[in-house]
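The data below hold one chain only, encoded as structure tokens and taken in the form predicted on its own.
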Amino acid sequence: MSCLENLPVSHSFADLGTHFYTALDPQGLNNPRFLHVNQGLAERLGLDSTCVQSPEFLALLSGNAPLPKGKTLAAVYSGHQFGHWAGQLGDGRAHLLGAIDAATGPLELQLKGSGLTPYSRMGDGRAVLRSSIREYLASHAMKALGIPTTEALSLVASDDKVYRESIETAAIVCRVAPSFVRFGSFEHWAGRPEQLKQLLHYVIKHFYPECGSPILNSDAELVQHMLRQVVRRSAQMVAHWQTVGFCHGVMNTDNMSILGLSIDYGPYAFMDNFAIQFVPNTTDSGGRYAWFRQPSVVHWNLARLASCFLDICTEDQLQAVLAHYETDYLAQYHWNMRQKMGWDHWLEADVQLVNQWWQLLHDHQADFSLSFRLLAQTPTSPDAWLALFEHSQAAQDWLQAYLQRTQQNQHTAAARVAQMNRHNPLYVLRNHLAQQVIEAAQQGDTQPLTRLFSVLERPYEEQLGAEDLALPPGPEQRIVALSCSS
């Protein structure tokens, strides 16, 4: 008997009915091989090491066998892309296998790069190795940083050819999340109340039970309660992005999780040299999804989600819920910045000092991660931090103001340093590090992937022998932006 046969499996999304998806099998990879398996996630799913090493496990995650007791499907949704209504979209290269009922609740398994679906449009249903590695590492890095995210269970490679700007090889990532329902899932049913309410009731029952039930609450109440939670989670998510220097790159409504998770890692970047208007996506020529615009884009996307319910709620009711966004965002943003700056409380005057911080980083194009990390050492060893700003007078003036503010703390200097090191990562998934892993994997060497995956597991702890992974890229290593082609 296969080790997968006895897994507790459910398929609540499939039970919604075929309005919401197309049932079909994946198109598996030929001669697949694991490049990496997330052992910690496998354990949480109840998969022991023997099962992970079995042929059945590889067959499942390469798209060559179904999840026992699962129901395989590709979901339909719609969305706004780069601010424009794109109409019907959907899982164009992804297959939902079903959910494994883990200790914390059901976790859905979705293969990405697993072949054509009715929603592929002009695509081929495949994902290339380079983008698959980037997604696999990104979700792992974000999870370790404490940022809400989908996760990745496995990375499967093959020698199957895929044609992009050049000939590449195909790969499949198995993504894991409680749900892959998106803002665009609701947008697809706007104006069609029966399916819209069915999806609303499904999401509340399975993921927001605290919002009420169709028996005790009106649909208008359910919408407002759910939207309130989505606003809060989405605001908190993007506040985390901002304060770790993460730029998503493609913040379309179909890439926004109804659970407030970071999802769909494409041409993202953790910033090296800070620039307020930084854009990681070469396709985004207008800078719609630049770093400084990400919070306002999330609000815009939430407004598109809210507009789906205008047949259920009044505009005033929906606007009243959306009005909480700024407060939710600032609460998380200020908390994050207080921790990162080493302060034990937040003062109104801190807003100005933090704004001056961002301006200082921007003016000097200072390294984002190291600027925060080295700040902890400045009272006794300021030289390394000042070097990031070329020992400028502006940096010295800001540092003096910062040190004066820090004297208002009630905790000790040692506690301040410990706090800052817990909230300012030393290791982030810089683009050049991902590229090194990609180039090695393309040559059959997975050791850099294994090493980087391990180091990113503990991003806040200094790790012996990993000094090179904390360094910014050299001039010849710098990757300014990436394309959407994957």
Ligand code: AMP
The other form holds:
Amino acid sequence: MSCLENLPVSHSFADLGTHFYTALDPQGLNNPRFLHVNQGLAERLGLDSTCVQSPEFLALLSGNAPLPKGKTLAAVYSGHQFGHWAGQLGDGRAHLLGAIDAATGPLELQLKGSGLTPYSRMGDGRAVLRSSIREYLASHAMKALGIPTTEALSLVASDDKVYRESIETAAIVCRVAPSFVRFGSFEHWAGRPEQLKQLLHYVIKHFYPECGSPILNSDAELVQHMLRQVVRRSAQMVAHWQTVGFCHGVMNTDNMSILGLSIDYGPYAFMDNFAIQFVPNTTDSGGRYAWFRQPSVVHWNLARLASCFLDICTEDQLQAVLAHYETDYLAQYHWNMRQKMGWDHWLEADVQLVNQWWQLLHDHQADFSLSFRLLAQTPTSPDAWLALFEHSQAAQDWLQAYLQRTQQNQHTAAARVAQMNRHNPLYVLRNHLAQQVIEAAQQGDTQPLTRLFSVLERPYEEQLGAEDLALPPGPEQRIVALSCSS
Ligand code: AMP
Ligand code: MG
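Output the form predicted together with adenosine monophosphate (AMP) next; the form predicted on its own has already been displayed.
Shown next: the complete complex, the earlier chain at its head.
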């Protein structure tokens, strides 16, 4: 008997009813092989190493066999893309397999790149190896940074051909999350109260039980309570993005998780040289999803979500919940910045110093991650930090003001350094590092993937022999923007 047969599997989403999805099998990859398995996540799912090495496990994660006791399906959703209503979208190349009950609750497994569905529109249902490696690594990097995200269990490659700008090969990533319900899942049912309420009750029952129940609360209350939590979680998520220099690239409402998870890693980037208007995605020529706009885009997306409930709540009720966004965002943003700056409390006046910080980084196009990381070494050895700013007068002035502010700390100098190093990652999934891993994997060499994955597991700790992975790209390695072809 296969080790998968005994897993505690549930399928709450499938139980919602067939309005919400199409039940169908994936189209498995030919001659599949694992390029990587996330052992830590496998263990949390109760999958031991014998199981991970079994042929059944590969068959499952390459789309060639169903999850025993699971129900395989592609979910329907709609959404706003780049500010415009796009109508129905849905899982065009993803299959939900069911959920494995882990210690923290059921975790759904979803294959991405697993073939055509009724929602594939013009697409081929496939994902290329290049984009699959990027999604796999980003999920891992974000998780290790402590940023809410969908996770990734496995990366499977094959020789199956996929046609993009050139011919590439197909891969499948297995994503893992408590739920893949998106803002767009609700938008799909706006104006159709029966299914909208059904989805609302489902999400609250399984993921926001503290928001009440249809027995004790009115639907208007349930909407407001749930929306309040989604506002908070989404605000916290984007505050983390801002303070780690992450640009998502495609912040459409169909790419916004109802659980406040970072989801759908496409043409994203962790910034190297800081520029407030940085845009990672070549197709976003208007800069709608530029770094500095990300917090307001999340607010806009939340307003689209809220507007689905206009038949249940009044506009005033919904506006009152949305109004918490700014406070929620600032609370997380200030907390993060305080940790990153090495301060043991936050002062009103810190806002000004922090704004000057961003200006300084922007003016010098300084390296985002190293600017924070090397700041911990001041005042003892300020040279490496100052070098990032060409030893400019502006940098020296800012540093002086910063060090003066830092003297108001009650904690020791050593505690300050330790705090900063716990919150300013040394190893970041820079685009050129992902690119090196991709090029090696395309040649059949997965060693760089394994190495980067393992180093990104502990982004805040200096690791012997990983010095090269902490460096910004050289001039020839710099990747300015990414195509969203995937
Ligand atoms: P994205 O912008 O990647 O989140 O995708 C937007 C929509 O396009 C979603 O409904 C996807 O499922 C769908 N999609 C993207 N790429 C493909 C593909 N190669 N085949 C089928 N559907 C796709
Ligand atoms: Mg998407």
